[in-house]
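Only one chain comes next, encoded as structure tokens, the form predicted alone.
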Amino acid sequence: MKAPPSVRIVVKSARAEDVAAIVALLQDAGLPHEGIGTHLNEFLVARVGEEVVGAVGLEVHGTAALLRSLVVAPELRGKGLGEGLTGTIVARAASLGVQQLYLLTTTAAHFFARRGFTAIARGNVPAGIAGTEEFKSLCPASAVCMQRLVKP
């Protein structure tokens, strides 16, 4: 799908009927998609009309959260949508009382570094984050672990 400049992209909370589209975007990008439905209430999707063209989510564990599944349709990458989704999910995390965000990435460390995340040792994450499926089994040990403080 190619969004012309005049097409409006709207970011809203994900709905149950968005799961298949989110999973398809993640699979196409080679990103983990397992468990999306379990955490859907903390997912945002970007839509052009009714088509899902981007997504991002949180797994909240007390005052820490795992940022997961940031994905943008290939034809819309490099146009600011990923940055917008990241900013929106950070704001949502702050509204939920999250103080630290964590993530794992094999391909986007530079993208996240430009948005305030810093690389940390995987062993320095709180137990709730270390116990997520993404940390335990979905992401390889070679993935870069990153953290960002969330300001209210």
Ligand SMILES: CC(C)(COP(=O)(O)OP(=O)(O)OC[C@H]1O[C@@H](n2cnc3c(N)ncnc32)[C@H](O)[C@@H]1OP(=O)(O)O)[C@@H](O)C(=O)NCCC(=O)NCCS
The other form holds:
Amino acid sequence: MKAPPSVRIVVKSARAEDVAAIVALLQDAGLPHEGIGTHLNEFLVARVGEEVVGAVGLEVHGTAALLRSLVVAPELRGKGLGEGLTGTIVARAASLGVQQLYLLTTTAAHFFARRGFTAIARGNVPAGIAGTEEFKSLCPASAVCMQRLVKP
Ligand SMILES: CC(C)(COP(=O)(O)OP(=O)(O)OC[C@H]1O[C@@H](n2cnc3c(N)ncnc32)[C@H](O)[C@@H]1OP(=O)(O)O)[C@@H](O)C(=O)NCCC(=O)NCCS
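Okay, that one was the form predicted alone. Can I see the form predicted together with the named molecule too?
Below is the entire complex, every chain and molecule, led by the chain shown above.
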């Protein structure tokens, strides 16, 4: 993490009552929010008190997983929270036996490139990842597809 923000932020597993707040953050950021309820067990949220100020999730398919829905509330961006959420979800992926992470992004390729992800052709992802809704229908063809090993 970079310089800590001046407010106390806690990263925890998401709860059912967090879904509406996660959806609101994703909608504000113009990101897909479909399917969060289905994958909630693999979502993390960042909270200030009871307020959800960030989120990130996984969709696990064998030893591969889609990293999705990374978002930080606009007023808290640039303070290291995105990096903290990314590091925590990578550690969660490792604990689940995931070996490769994949993602699609239209907005944050630079952010992920600095965190170990490299761009790959969209056609080079495993079938389980290609079958996710993000790949099939939610993300535009122009989105950058990226990959990293969980343990480089
Ligand atoms: C992408 C996103 C999650 C990053 O979250 P964040 O909390 O701003 O990320 P961080 O603060 O950890 O890092 C962001 C950048 O700000 C820089 N930064 C950190 N602290 C800073 C500070 N005090 N002042 C200025 N910049 C700072 C970091 O160095 C980093 O730059 P880098 O990527 O060149 O290394 C956030 O911008 C966001 O929610 N965007 C909209 C949704 C989105 O695009 N999500 C990705 C979907 S795939």
